[in-house]
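There is one chain below, alone, in C-alpha cells, taken in the form predicted on its own.
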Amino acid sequence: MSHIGIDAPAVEVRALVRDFRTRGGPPRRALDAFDLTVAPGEVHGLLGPNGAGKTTLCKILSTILLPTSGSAAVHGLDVVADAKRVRPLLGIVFGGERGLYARMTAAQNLRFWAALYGLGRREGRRRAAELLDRVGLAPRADEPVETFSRGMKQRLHLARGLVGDPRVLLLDEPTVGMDPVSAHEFRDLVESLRAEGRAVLLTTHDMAEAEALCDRVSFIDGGRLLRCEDPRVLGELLSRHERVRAAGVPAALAERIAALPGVERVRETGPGAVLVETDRGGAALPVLRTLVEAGVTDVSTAPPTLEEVYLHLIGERGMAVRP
C-alpha cells in the first residue's frame, strides 16, 4: 500500500488524458498528455478559457472522475489506487449552489459536513464556529443559507472546503459573485493557507487575481498545458497590453492616436467609438492625455481579455476557445 509522501509533491500529474464519449461521434479529449507539479505550500493558478480542461483536472484529482490514461497523485498517493486515502487530504470548492443546503443555517451546514468527515458533535461545533469566524460569517451563523447573498454563499463554500483540515485545497472560480471586500478577505485567507503549508490549486478567468495570489500560473487550452509561468509575466502583460475605450472620437483624432508610440492598433467599435490597444508599458497614458486634451470625456481603461493575453503570450498558434 502507498504511504503519504512527506517529501512528495502536493500534486503530481503525468501524461494525464481524459476522454469523454460523445453520441454519434469520436470521443472528446478534455485533457491531453497533461503534466503538472504543485509543491506543498504553493498557490498554483490554472488559467484558461471555458472548456480548457481546468475543472476536469480538479475532478480527477478529487477522485470524482477516472483518468483515461496517465497518472495523478496527491502527496504521493495515486488518485485511483488510493482514492479512499486521497479524499481526506483534499478540500474541494466548486462554488455555485452545489453542496449547500438552503434551509439550513450556515452553522448547521458546516456541522453536517463535519459529521461526514467523522468529527464528533463537540468537535464539529468547534470546527464550524472556527471556520465561520475565519471567513467572516460568524455574525450570520444561525441564519438560513437561502437568505445569503451569492458572495456569502461562496465564502461558506470556502469554509466547507476547510472542514476536513485538508492538505490540498481545490478552488474552482472561488471569487465569482464576491464583492471587492469579500474578494480581498478571500485573498488574505489564501495567504494564511499558504503560510500553513497547504497547497492551493486555483482555477480562474481573472488574471489580476492570478497575479495577486499565485506562486506560478499554468496556461491551459484544449486540454493541453501551454506554458507554466511566474505570475509576474501576467503583470507585465496586463500593463503592457492595456486597452483604452473612448466614445465621441472623430476619425482624425483616431488617426493621431494610432500614430502614438506604443499603440498597437485602434479599432472602431461603433459610430465614433474606438478601442485602443497598446503593446508597451506606459503607452496608455499619452493616449488618455491626447483624448482628454481633445475634449473627449467618455474614456475608460481596462486590462486585456484572457483571450488577448493568450494571443500575446503564445502567438496565433492554435488557441481554440471551446464552447
Contents of the next structure:
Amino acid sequence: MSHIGIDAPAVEVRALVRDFRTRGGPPRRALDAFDLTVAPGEVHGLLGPNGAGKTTLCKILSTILLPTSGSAAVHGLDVVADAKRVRPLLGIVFGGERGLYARMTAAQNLRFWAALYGLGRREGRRRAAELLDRVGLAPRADEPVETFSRGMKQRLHLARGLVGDPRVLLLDEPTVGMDPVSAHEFRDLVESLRAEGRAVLLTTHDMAEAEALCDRVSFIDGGRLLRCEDPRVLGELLSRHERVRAAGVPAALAERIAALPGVERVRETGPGAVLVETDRGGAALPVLRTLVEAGVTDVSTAPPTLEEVYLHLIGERGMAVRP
Amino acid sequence: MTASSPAFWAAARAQLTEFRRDPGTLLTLATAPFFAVILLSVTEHGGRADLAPYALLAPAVMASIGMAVMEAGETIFRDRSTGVLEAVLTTPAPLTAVLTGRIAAITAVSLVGIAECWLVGALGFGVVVAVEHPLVFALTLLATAAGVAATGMLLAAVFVVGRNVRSFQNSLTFPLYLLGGAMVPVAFLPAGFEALSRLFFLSWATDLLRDSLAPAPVAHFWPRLAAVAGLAAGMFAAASWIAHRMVRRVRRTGTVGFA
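Switching forms now, from the form predicted on its own to the form predicted together with the partner chain, please provide the structure.
The complete assembly is shown below, putting the previous chain first.
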C-alpha cells in the first residue's frame, strides 16, 4: 500500500490513456499518453477546446473513471489502487447545474455532503455555515436549490467541493454561468485556497481567468499535452494577437490598414465592418491611429479568443471537435 | 470516524426531506386505504368477518413493497440522471451506506400503510383487528422491513443497468404481491408457484404476520422468522454485490453520469 506523500506532487499523471468504446467504430481516444505534474500549493490551469480531454482527466483523478493505461496519483496515492484513500484528499467541482439535490436547501445539501466526508452532525452544520458564508450564499442558506440561478448553483458546487477540506481541488469550468462580480469573487477564493497551501487544477476556456489565477497553464488538445507554459506566455499571446473591430470603414482604408506592420489579416464582418487581427505586441496602436485619423470612431479593441490562440498553437483545426 | 455512519443518517434525512418537498413520491401510500376499502367491503359483504385481518394486511404489505419498487428502486437511477451519483462516488462514503440510509427511510415511511389500513377498518367499517401475538408481530414486522429494504436495494442496483425503469416497475409489482403472498396466502397457490414463492422472504413474512393476528398459537415461529431474516440477508448481500459490480462497470465504461 502506498503512503500519502506530503512532499509528493499533488497530482502526477504519467502516460495516461483513456479510450471510450464507440458503436460500430474504433475506440475514441480521449487521453493519449498524457503527462502532468501539479505541485502542492500550485494553481494549475488546463486549457483546451471541447472534447480535448479536460473533463476525462478530472474524472480519472476523482476516481469515477478508470484509465485504460498509464498512471495517475494524488499525493503519491494511485487513483485506481488507492482510490479509497485518494477520495478524502480531493474536492471536485464539475461544471454545470447537476450534482445537487434540487429540492433541498443549500444548507441541507452541504450538510449531506459533509456527512459523506465523515463529518458528524454538529461539525457538518458548522462547516456548511462557514462555507455558505465563504461563497456568499449565507443569506440564501435555507432556500431550495431549485430556486437558485445558475451562478448561485455554481457557487454552491464550489462550497460542496470544499466541504471535505481537500488538499487538492479539481475545478472543471467552475465559473460557467457566473456573473462578472461572482467570477471576480471566485478568483479571490482561488487565491485564498492557494494561500492555504491547497493545489488547484482548474479547467477553463477563459484565458484571462487562467492568466490571472494560475502558476502554470497546460494546453491540451486531442487528449495530448501540447504545451505547459508560464501564464505570462498567455499574457504575451493575448497582447500579441490583439484585435480591432471597426464599423464604417471604406474599402480603401481597409487596404491601407492591411498594409500596416504587424497586421496579420483584415476580415470583412459586414458592410463596412472589419476585424483587424495583429500578430505582434503594440501593432493595434497604429491601426487605431489610422482609423481615427480617417474619421472612423466606431472602434473597439479586444483580446483574442481562445479559438484564435489555438489557431496559432494547434493550427487551422481550431475549436472544431475531433472526429 | 469513517464516513459510513454519518453517510447513512445523512442519506436517511435527505430522503425524508425529499418526501416533505415532493409529496407525490408518497402516492403509493395514498392508494393503500382505497385497496383496504375494496377488500374489506368484499369480506364484510360476503359475511366473512374472519378474513378481515387478511383484507387489512394485504394493502399494507402491498404499500410497503410498492414503495420499495417505485421509490427505493429508483434511488440510484434518479441520482445518476441528476449527476448526484457522480458526486457521491467521489466522496469517501461507500455507496451502500448512502443507498441503505435512503432506502431505510423509504421503508420506515412505507410502514405508515399499516396504520392507514387499520384506521380504515376501524373508522370505516367498525372492524378492529387485534394483534393477538404482539411479540411475533413486532419481530416479524422488523424482519419484513429489513427484507423490503433489501428488495428496494436490489432493485435500485438492477434498475441502473436498464434505461426503461418505469416499465420494469409497473410490471414487477403484481408478481411480487403474488409471490409474497400479500393478497393470497401462498399455500393457496398452485404447487409450482408456492415452491418459487418460498424463495422470497415476503411469503414467509406475510404468513407469520397473518398468524400473529389470529388467536391460535403460532407454530414454528423461530424457524419461520429465521427464514424471513435469512432470505432478507441473502437479498441484501446480493444487492450489495450487484451495486459494487455496477459501480465497477460504470467506472470502467465511463457512464457514471449517464441515465
